[in-house]
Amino acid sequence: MQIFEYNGSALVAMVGKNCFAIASDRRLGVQLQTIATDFQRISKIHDRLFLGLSGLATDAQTLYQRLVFRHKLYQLREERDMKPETFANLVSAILYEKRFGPYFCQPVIAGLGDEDKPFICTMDSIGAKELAKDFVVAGTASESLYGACESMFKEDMEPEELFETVSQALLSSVDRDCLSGWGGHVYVVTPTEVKERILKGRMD
């Protein structure tokens, strides 16, 4: 078992029409033993920017604290919030800095940029970015998430349809991965509001 699979995780971000959704499972495990069923993998950086961290839970929490610190410094210096593209570059640089002893995390970054254009990206543990115009996935359930998202994704979805699509993709994918699951956590972000929903899934 790889160190990335130690705690189990499933993360997906998907783009809609001037909106995006980011979703994760809620299981924290130690290999096949479940420790918690309400684990938070997605964090809000600011109202239009969210970060999901899959991989080793301890590294995810450490990396999140470093990123919040760096973002607050940026806010103090620049007197504005960071754009999603800028934040992705920051995450990439922090990960690459530690490339010889990396954080065992695979981040997913989702945000609304200029003119409410959605931006999503993921990267590996040493900061190699992968940009996408439709969806990105990460975690132990990533293979089944790729298949589900590939078949369900449509362009220019409205927020409600986007929520349904991302929720169905997440729930059907975690059922095929024994290291993730136990419900879901979905954020749908539009230029005017952030909707947070908890999904009930199979509890086994």
The other form holds:
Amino acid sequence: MQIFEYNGSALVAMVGKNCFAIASDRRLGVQLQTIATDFQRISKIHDRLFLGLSGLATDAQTLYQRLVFRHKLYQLREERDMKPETFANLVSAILYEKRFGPYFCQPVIAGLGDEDKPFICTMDSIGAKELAKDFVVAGTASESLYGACESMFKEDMEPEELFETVSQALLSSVDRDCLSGWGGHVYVVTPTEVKERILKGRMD
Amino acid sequence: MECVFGLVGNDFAVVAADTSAVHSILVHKSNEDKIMILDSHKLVAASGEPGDRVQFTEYIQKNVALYQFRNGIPLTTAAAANFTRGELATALRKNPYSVNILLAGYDKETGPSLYYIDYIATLHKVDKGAFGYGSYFSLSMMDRHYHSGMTVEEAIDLVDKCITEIRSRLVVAPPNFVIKIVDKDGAREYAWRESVKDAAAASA
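The form predicted together with its partner chain is what I want next, because the block you gave corresponds to the form predicted alone; please supply it.
To see the whole picture, the full complex is given below, headed by that same chain.
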């Protein structure tokens, strides 16, 4: 029994022209059994910063609560929102604190930094950051997602085209993974608005 | 094996649990009530290790009562569910409880709700949920026949369908079940479904 594959998950974040998209699947399972088909894997930290957590659902929930707590404290002290780069460092530090008893999660962080420049990164369960200029993936379907994103990605996509690309990459990858799927949840974030869309794919 | 399941209806939530207390091959008793009335408008149906089940649910019950004494108002179902998850999550990496919980409740503002909390503290709000080997049968039965806004009669009929399915298809099917309901009038026992009555003690 693999702990990272206990609940099943798929996450992807992609960079476009002054925008980014972050998408996840919607399945919550317990090994072979599906418990729910409306599980939220992506959470908003603030209007320009989103966090997706793949891996063990209980640790994702605990980690999310700890991170929201730390961000709210930061907001009180600094009187502003955290930059995505700073938040990524915070997540990395919190994960490494538990180096010898880790949270079984792989986070995907996506945000708009200074001058509305999109920022995405992922890290492993002990906080090793992986910055990328194009896309990052996580979860049980990550290998399929790497292939799909690599072939479908183009530089400087506008939000509508980015949404299409991310959606197609997500749906085609989770269809090859029995532990993730049951639809998709896509957030496309530009400096002016956040568009949240639900995808209907193969419901199995 | 222990069977617990529940669903949300029109203005109520119903949970059912088997009533066998089993140790290895021996059935100690077949009228063990595994659905605790947490407070006036909440039910906790728990399955798992017997000691942990009783200890943990009583602990939650007393803390929920303490909150009401201290603050003068009862906890909402969502708050009670999150508190329960927090306790399970804190204990997870120290001294884990092996208890799976379905928490059903009715709040005046938000109506009925059902929360799925598994033993590793995964929390999810659901319309229908189940634990144990019986879940393979009851979840499928509910997937087929459940629709939102069911009346009490329809819901109890569905519960009975699930019990019939478990009795006929599970190899070590528990013979007896208890059904409890929670609605605006409070949490109460609805019915027992017994196919084996405890034999009266033989007269000396």
